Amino acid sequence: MKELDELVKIREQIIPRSQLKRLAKRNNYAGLGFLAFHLSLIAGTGWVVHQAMGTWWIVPAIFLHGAMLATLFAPLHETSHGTAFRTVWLNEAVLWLCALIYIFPPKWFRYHHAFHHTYTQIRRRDSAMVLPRPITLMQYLVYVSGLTVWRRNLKYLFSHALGRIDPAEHEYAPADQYPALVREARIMVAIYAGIAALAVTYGSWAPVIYWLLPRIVGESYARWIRIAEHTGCDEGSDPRANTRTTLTNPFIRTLWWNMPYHAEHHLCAFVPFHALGKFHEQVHDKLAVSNGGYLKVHLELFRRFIRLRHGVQVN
């Protein structure tokens, strides 16, 4: 495939294979440590929601808890690459756990995301191209709201559960995998139906309060982070220009499983998350890197690409 051949050629110009081989070693300990930290934070923000019940503090508490739930995209993403853990069954178990909470069929996400890596920033081919440039303020706000993502994810889930694979989706996964995609969607819907049935039986709003509502409102935080990964970068298959690394504080890096080192990840997706910091040290001068965190990236996007009014682009 031309795009993959080009990526390999560029990668070999940037870093020797021998160094990549050392960086690509997987282990269970890093993944378990990050996962424990992540789940502890989610448990903590869930406790904050519980404590805020019956007060106006429930509003920021729900948003905080939702933001933590939305960051489960990070382990979902890493396990979809098969690099979060050395042990395969552990990787797949965490993939399923995160997919259930995040509400995105895991096997389908894996195929969909692989297509994004193959055709990164290639318009009408990239399965996860965030926004073309220039964009309007309304396009920006709609994307960050998460509305388009929910519409897409729920369509995948329920149409697959009904045994329907849209013709537009056929290029993402081989035909012999369609039964597996249908089966996983049906399993997820059955699990959700079981949770709903238990909640109704016991008259409990817990799934809504601690999961669904926070999950819906918190998606805007995930979108806000993800818009920085490629938006405003060059269109085309060169990972040195089509993806942006955002330098941020250690807490955010840990929360997102080092995904802010995104240019490095796209340069070599089989390097596990725990090695991306070392990878960055070796190749950062050859990639697109933004200093100053995510707020700076978004301010720069507004300055360069987002039309604020009357179709006039700010320079």
The other form holds:
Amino acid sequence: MKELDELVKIREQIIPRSQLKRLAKRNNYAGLGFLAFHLSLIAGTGWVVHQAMGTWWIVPAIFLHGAMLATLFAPLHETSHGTAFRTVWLNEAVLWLCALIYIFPPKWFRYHHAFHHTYTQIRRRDSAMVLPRPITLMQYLVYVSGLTVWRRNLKYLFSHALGRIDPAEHEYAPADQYPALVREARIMVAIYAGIAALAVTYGSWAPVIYWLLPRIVGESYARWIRIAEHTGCDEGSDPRANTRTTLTNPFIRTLWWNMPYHAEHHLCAFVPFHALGKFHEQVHDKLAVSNGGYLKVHLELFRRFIRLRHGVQVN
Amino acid sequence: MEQPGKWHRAALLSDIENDDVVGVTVGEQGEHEVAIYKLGGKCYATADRCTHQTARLSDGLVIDDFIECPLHQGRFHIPTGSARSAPVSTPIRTYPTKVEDGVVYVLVEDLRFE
Ligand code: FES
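Structure of the form predicted together with the partner chain (previous: the form predicted alone):
Next comes the full complex, this chain leading.
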């Protein structure tokens, strides 16, 4: 496989396997620490929503809580790689928990995401290519709203639950796994139906207020972060140029389980999140690194690729 | 019962770290890519290419008695070759091994047997 051979060749030029092996060591402590921090923050913003009930503060509170729920994409992503914890059952349990809250079938995410790693930034092959250029302002805004992502994610959930895997997506997973993909979607739908039944029985709006509504509006924050990972980078399989690391403050980095070190992650996905900082120190001069935070990446994208309303291509 | 195939010299035992893997090619024309593992002092051998998207398993990580594929982190059980976690679902082939005078040999069926 051409893309794969290129990735391995470049990786070997950048860092020897002996060094990678040391970085790749797994443990449970880092994951448990990050998870505890993450869940405490979510509980905290949930409490803020509770306090804001009945006032206008509820609007920003729901957005804030939604942004925190959206960051669950980070542990979902890390556990899908199997690198969040050393203990397999712990990894799988956290994967399922995040997938349920995030509303994305976990096994399907694994297959879908694996394809993205193989064909990163290869047009019409990359399963998660975000806004290939040229980007218009409208496309950018629609993407950041998260609406298209919701349409896609819910389609996965419900069509799989109905026993249908879209033929356009057959190549992501081997056919012998389709029954398992259908089963996981049905389990998720059954759990959601159970929550809905309980909410109706007890006349409670809690699932809507603390989960669904914030989850919907907060997706924008995940999209804002995801855009910075590859959008505007080179197309092609060279990991030094097709992925961007965004240097940001320790709080955001922790919230996103070190995913901002994205070029390092794509260079070698078996290095766990907690070792990415160290990995970055060893290889940053060989990778695409933006050092002004997320705002700078987005402003740069505006400058380079977005055709503004008056139709002038700024580039 | 004698197994079909031929014992091929694959690696020096001292070249493989404990709980690690090396990739070799064996066969008349080097047609078999084999991963040789040393787990707790014992040697095992499997095909070196992942059954998911052909990444080289000898670039991966040995965790307990599993080999984790470097590309998408699918895992195979080294002694049996069974696929243990998505995205891998098809097992990898395993080969018998023996160690003589510090040399690891693998029993590989020649292509005419396959
Ligand atoms: S190539 Fe091995 S898990 Fe995908």
